[in-house]
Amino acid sequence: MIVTVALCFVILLVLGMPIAVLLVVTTGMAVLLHTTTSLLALPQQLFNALDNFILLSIPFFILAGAIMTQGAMAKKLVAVINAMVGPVPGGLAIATTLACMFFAALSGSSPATVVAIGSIMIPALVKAGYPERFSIGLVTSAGSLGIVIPPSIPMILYCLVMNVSVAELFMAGIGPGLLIGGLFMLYTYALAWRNNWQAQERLTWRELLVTVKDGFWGIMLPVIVLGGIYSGVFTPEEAAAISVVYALFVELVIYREFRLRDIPEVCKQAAILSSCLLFVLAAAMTLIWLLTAFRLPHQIADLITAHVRSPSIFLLFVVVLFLLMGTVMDNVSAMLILSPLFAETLNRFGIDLIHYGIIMVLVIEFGFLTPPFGLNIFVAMGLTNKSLVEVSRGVWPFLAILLLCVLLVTYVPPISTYLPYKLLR
């Protein structure tokens, strides 16, 4: 059966079959050729995979991000952050990174962060004298923090397939997110100091107060959503729904740059993206159901532990494997397929599933910035009308920083596990 699954998977992947259809067809071929189970089990398993209350949070978070991208909240946040750090060397670029980090805590979506912040900050950076390649690379790379800083849609998917706490994984993403954002800002500051990039004029206290007051409603959203989850006031699913209601209220009633006529189009965009994600999830869970029935995770664990004695070597193997997989398929799909297959191996090595989940999310972030499946690169291309090569050149320095962060988080677990261990266990 393993040979059938592998051959079918590779052939359909080379032919360019959509990943969700590929997974369903592969599962169907294995069921048909190697079991006596009826093919009616496939639609039943697809349904069972989606019959989980936590999945409600995905379309809600996507919809909230779409509303804020379409409205004024992103601009208000950028204005507040720029007013605070703009006067330091490289302040506008540092403000861009901070804005991406903050908007990531609002939307949970990497592409939405690139669109919302990039449409504002790339022209502003270029106008202020920053190199265009650097400006595009910074926004494209910092926008990827949308899947590291909670709430994060890939984190929710991982929690579902690996049966771990969403609140714990969300909290575990804070340390790595701050680490990556901090190193991006440090690199930006060093470039600004070396190239003598001009700092912005300092605002008066009165102007700063007015700017902060104007952006207050946007600043409060992550406080309400994440504070409510961590304090136990509401669940992640309820937090996602609250974020939609709050974003609609702020955009329609307070900022008033979002109109009622915009709602159908925003809902359409969110529905399409949600459907794609959930279809891939259902297809991956169906394949995992079949492979688990044949005890493939235990066979993989036996094979790995027979040749690998160190958890550190195993984690390095996993990181390299996922980076290579990112050249032939998107890493979110790879995580959904492969992570459950390594579950028994993780258990034998005593590797914490929260720590492993953050490693997976960081590798996915890396995949968002590398062709041919680098979603952020394609979003930046559409935003700036630049070629794949031009955008990729701007991203490479930040990829080197991100790779360093992946290794640090992999081999220094407290970076990700300290907060959830300290506060939630």
Second form
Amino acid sequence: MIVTVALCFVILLVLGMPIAVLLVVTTGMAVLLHTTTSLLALPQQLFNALDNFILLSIPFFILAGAIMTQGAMAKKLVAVINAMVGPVPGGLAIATTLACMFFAALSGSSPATVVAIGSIMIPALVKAGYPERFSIGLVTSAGSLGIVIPPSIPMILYCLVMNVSVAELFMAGIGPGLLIGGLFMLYTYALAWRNNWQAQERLTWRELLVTVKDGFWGIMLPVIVLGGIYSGVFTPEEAAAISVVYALFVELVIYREFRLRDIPEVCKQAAILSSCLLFVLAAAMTLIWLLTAFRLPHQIADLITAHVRSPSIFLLFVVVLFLLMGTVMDNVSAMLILSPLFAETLNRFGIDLIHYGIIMVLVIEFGFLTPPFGLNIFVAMGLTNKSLVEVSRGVWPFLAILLLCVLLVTYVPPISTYLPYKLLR
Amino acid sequence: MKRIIGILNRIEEWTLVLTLLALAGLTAVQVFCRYVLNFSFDWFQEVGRYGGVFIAFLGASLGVKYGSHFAMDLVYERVSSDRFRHALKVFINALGAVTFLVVAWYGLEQTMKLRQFGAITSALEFPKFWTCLPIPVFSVVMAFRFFHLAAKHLQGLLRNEPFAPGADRP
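Requested next: the structure of the form predicted together with the partner chain (the form predicted alone having been shown above).
After this comes the whole thing, all chains and molecules, with the earlier chain placed first.
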């Protein structure tokens, strides 16, 4: 059974079949060849996997992010943040990181963050005299915080396959997000100090007030969404719907750069993108259902616990495995398929699923910044017309910092688990 | 024929856009009603759940048309023979088409079963087979789109046309 599944999966993957389709083919083959179950189970399982209210939060968050990327929200936010930290050495670059972190708290996706902040900040940084390679690398890397700081699409997907609370995982992302963003800013500050990069002029109080007032609507969104979820006013999927309505209202009625006639196209793109994600999810859950029926998670747990004694070595193995997997398939799909298979092992080692989920998200973030599936790199290439090699060169110092953070978060669980334990349990 | 397909495509796209916006609006209204008017619709969860299934299948079928399903295309970058790349695409897309015809067939069987048993949803008391119907319907559409892509590459293979990366996207 395992041989059929593995062979079918690998061959079709290499031949370039869409992952969602190949998962259905693989499951179908295994059901036909190794069970007496009817293929009727296939549509049933696909349906069951999708029959979950929280799934809708994925298209909602993607749509809200797309609307804000097209509209003026990002620009206003950048102005506010720049007004605050501009006078520090390297201020504009530090403001870029902060803006990425803030936009990450508005949207749940990394590429969207790179587009929204990068299209404004890369030209601004270059114009202010920052090296081009550094500017591109900074935005591409800091944009990847989009999935670490809540809300986050990969986190929702993880919660669906692993049966974990979305609110808890969201909260666990705050610590690592601040850590990574903080180290990025520290690195930028050190560079600015060494290279004597210019600080910007300080704004007058009146100018500052006007900027903040202008950006107020954007600043309120994370307050509403995250505040709403954690005060129990609404569930994560309701928060997602509200952020769509709020973003539409602000962009259409207040900032007015986004037009009514832009809605269908943005909506179509967001819906198709999220459906493709949902379909991978449904197909992966169908395959997992079959593999679980064959007790594969238990077999894997037996195998691993027989050879590996300590949870920390297992976690190191997982991180290395995903970094390697990231070179042949995108890490989001890899997470959807592999995490449920490791569920029993995690249980036996006593590793918290929230902690493990954050490690997964960070590994996915790493994958966003490395070829061949580095979405952020491709987005940055599109924005700047630079080659893969040029963008990668700008990214690698940040990648080194990120790797350090992955290890820190893996071996110091409180970075991620402190907040949810303290506040939600 | 081409015009009919074009019209069907547009209907599909508008349905997707409107369903998504309607669900977002409905969810927001629901939260408003719960807190401000102290009143909540008990059928709402159900609409959201089945709406999700509908959107996922509809969008996934459109995703085939726009080539937005995630795949690994390393092999297409490494191999330089156009004929080989076309042949591979024919195989992949034909297999996809057959798979979704199978899914559609069993999806229909499942729908028919639900109809026969007269299963109804718990809150809306709506016949349950309707919620299952997107599976056979959009699987057939998806299969059709895969067949279309397979045919296109078969033509390319036979006429020895160059293989353009991203040619599947309109």
